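Shown here is one chain on its own, the form predicted on its own, set out as structure tokens.
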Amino acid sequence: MPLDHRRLRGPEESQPPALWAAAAAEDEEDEKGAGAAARDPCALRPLFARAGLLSQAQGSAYVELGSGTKVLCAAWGPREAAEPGPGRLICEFRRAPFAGRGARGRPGAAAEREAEREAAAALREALEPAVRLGRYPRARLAVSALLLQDGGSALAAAVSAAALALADAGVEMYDLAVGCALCRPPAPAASWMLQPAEPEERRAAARLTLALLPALNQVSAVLGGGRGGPPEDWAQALRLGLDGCHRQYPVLRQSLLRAAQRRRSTPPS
């Protein structure tokens, strides 16, 4: 019996599937439990950046929260545009297939799409503000972020970690983008948290992600929605959002500078 190539040849031992979806269960189930009991609405998570990763783009950076949270982001600095007039922002933003946990919709469907499409309209509308378009006339300058693995504020961990990369690209902004995300759970006393894991922003009742401008305290971006309360509610989780971004602050120049450090460490090739 002749042989068919095109088909791979499996292990030798297997095991079943229901196995691993009972031991994500439990996770799951203990970040519900104690983790969740034990959590500080007021605290960040640990965040870690970096810049000046990728040697194909003019600018890089990548940022991780605490929550499990890591996004990628390349920059390209000024290209001609094709059509006349001041200089263009152009956002991208896609997650990776294996960016969430558990079952997840078919790569390239429609909802994720526009998931997608929405997820780069915010980005582009919290980093316009931060770049000096003026000073690039007929240009084009592009980011692309890539979700690498979603564990909650990921929107806010891309905007950050654009923001580095457009700074690392060596792009004019007027200051850094932070963002910042928070989510309020369904009970009825409940107080916003910061930086929401993905198990928290898929129970929560509203949402809300910001970007400031620190340097200059100007807020770039408010996209939020849901049964937030009172307007006296929204302001207080603004004003907890606006702490969130300038206790980042700190740590996104950090990394900025240590990847300019290491370039004029580097000798040319």
Given for the second form:
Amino acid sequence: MPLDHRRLRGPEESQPPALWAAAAAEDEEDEKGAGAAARDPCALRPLFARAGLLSQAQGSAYVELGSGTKVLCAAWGPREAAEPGPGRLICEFRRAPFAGRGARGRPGAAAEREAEREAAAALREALEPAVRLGRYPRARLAVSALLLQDGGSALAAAVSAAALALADAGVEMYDLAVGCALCRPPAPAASWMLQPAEPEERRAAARLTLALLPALNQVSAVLGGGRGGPPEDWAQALRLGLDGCHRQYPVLRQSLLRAAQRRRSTPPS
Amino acid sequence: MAPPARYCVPGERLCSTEEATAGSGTYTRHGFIFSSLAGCLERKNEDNELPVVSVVRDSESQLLPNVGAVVTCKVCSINSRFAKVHILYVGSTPLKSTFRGTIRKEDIRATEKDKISLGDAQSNYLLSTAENELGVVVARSEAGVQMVPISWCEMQCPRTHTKEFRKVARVQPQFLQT
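Please supply the corresponding structure for the form predicted together with its partner chain (the preceding block corresponds to the form predicted on its own).
Below is the entire complex, every chain and molecule, led by the chain shown above.
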């Protein structure tokens, strides 16, 4: 048969993709069985934070958790707003299209946008007590968070990244806001776990996200819900979450100090 | 060699209010001074009073025009009742994003400084030129040439010799740059 140059010819041999898909499915089975028992509920995942990496925004921060959650956040300093009164903080939260594992229901669906709007409102609630809005009358501060990969505890990572970005932008703040997420698996007597990974979060019976201002020791937001058990369990979960926030604070503080030093040594063009 | 700079983050406790007074970039709470910016700590020693502790972020300082500040602005539209301006400089530092302001006709006076408020009801800054040092600094005549001030109230175009009324400012010598 003469060669048809107008068509792209596929390879001569082909194998079914199921051969490779089976390996991934086996991994998940293993996790379900062994994951619940092997994980220490109070263990914090490794946290990486870096501030001052974007040049096009006044302040920026990138936070990555060990479970694979990656959040990039940018902040802009005061711009004139038309409304009178104290300054306003405008938050935006976006999930990248490639952020979740598996297929999206329908790209651009209303449910996704609703979830993003809720997350943005939660971000605003967590950050507003930390920013000195009284120093910026009639101005508008903008914060935009982009979730690059969702590996669990996305909102908590976004809160930390947004606080770092605002501080990096030179906005006057009372304190950094640190976020921590918890979840409780559906087993009857299970205990709360810090910083769940994505499969654990999906299967959880109750989820909680905390935002704390560590130096002032004030909680700025508590978000979540579910079937968690008696109220004492929730109180214990809160304490666990606050402890997790306090343990994460030194890493965030160090990244901000390094960014300030870098900014000082290389003056902006 | 300058001593190594000490950097601080927002919310870091610097010292107590008995040892120093709070400067810019800090706030006080429960008798302690906390930092409010992520930047360099600065301590200025005054002779009679307590030293002033402030946190400086030397690259940009986002200023907002305060009440009583001298600003440099550019007129963008003129009405019979007021003029709309873009506020460009506060003092001698340029603003990164321009703010809008309004100069009402009755505020262009020679004397009697008004009480200008940031305005709860209005959405613009109100400005006044009620001092000798305030007023028009640069103006162009209808011919497009920069005019020369000849009195407190008049400026003349050097080419067409027409006089136009402006409230001229007597700029202080320290602000003039040649």
